[in-house]
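Heads up, the chain below is alone and in the form predicted alone; it's given as structure tokens.
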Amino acid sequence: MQQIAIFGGTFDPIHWGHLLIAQTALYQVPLEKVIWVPSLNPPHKKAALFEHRWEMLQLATRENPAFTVSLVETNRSGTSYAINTLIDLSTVYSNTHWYWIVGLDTFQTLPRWYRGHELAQMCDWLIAPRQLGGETIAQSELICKQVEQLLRKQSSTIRWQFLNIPLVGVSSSLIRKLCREHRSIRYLVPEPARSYITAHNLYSDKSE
């Protein structure tokens, strides 16, 4: 049975912090690949359109074989949900033990996402901690074993595990900021990244 891992999230844009959580991901489990599943029309957000967010991932991710680019949020109408995302995957995928990535912070929220009982025990969660120098991880081992008992009293199990990374303090906020006072992003995002944002003005006052 293969381990494949989804890695799903709005990447406006994508930049070396997303890079080294995947890529930590990709050996501490170990996982046969990373599926990057960028969100068609992130709720509660108002981000650059889907073709440039797309567009980054391919460029950021296509020297490393292990990753892939997905269209699959493209296939459906109306809201996406995540449990969606997975049933669908599963279809072309089959035989997998699957992973889901994601943030400590998204990981909270688990319990009220849309039918978020029933996914939680339908792959293992790979965390990201919060990039805060102030966190510790007992406060936020606490917080995924608060999770875990808000799901037990849906009738759920969960099973996590944090991913090993350093503490990178970037983030797509701080790259769009810096766009927008027209300061360097040099080293932040991967160089094919930075000359698309660059190419289309994307970020800044008179973007696409």
Second form
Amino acid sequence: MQQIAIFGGTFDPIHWGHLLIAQTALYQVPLEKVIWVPSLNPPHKKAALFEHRWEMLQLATRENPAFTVSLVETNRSGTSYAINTLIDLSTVYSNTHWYWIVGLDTFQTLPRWYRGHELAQMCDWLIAPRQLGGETIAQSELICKQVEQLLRKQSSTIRWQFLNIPLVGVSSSLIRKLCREHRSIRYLVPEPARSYITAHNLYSDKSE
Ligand code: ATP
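Can you switch from the form predicted alone and show the form predicted together with ligand ATP instead?
Expanding to the full complex; the earlier chain stays at the top.
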């Protein structure tokens, strides 16, 4: 049975933190493949055009043969829900043990996701530590245990592990902010993504 992880996100834009997380997951588990799934219409977020986000992902991941960027979200209209993504990908990749890659901030919200308690037990969770408010690794573990308990109340069990990466302070919002302020994003995003942002004049709008 092959082992594949889904890495869902807005990727608005992709940054080095995302790449480090995916690469760590590949070797830590180990996985055959990481499928990057940019959301078409992310719930609760206004984002750059899907075409731009998808293209930047393509450019930034093309050197790694174990990375695939998926168009699965374009098959459905309306809001993108994670459980539908996993169901759709399962029809393409049979005989697969599934993993889901998330940052700690996103994992914390899992009990509130659409059919989150079902999705929780359909795959293993790979959690990237993320600084939420100065907490230590022990506190991050506590946060994950709280999520586990909440899900148990909904009769759901969950398997999770931390990804062994250093804390990375980069976020897409930071990149967008730097662009708005006409400051450099060099070494924060892969070069092809940086060139794409410049060429298409993305994130320069002051209105965000
Ligand atoms: P934004 O700043 O716009 O909220 P983001 O940097 O969190 O964006 P997303 O595309 O929303 O990027 O993230 C996709 C996934 O990657 C989420 O699960 C998020 O928690 C995780 N992630 C992103 N950046 C990091 C980081 N620096 N450390 C750990 N996890 C991260």
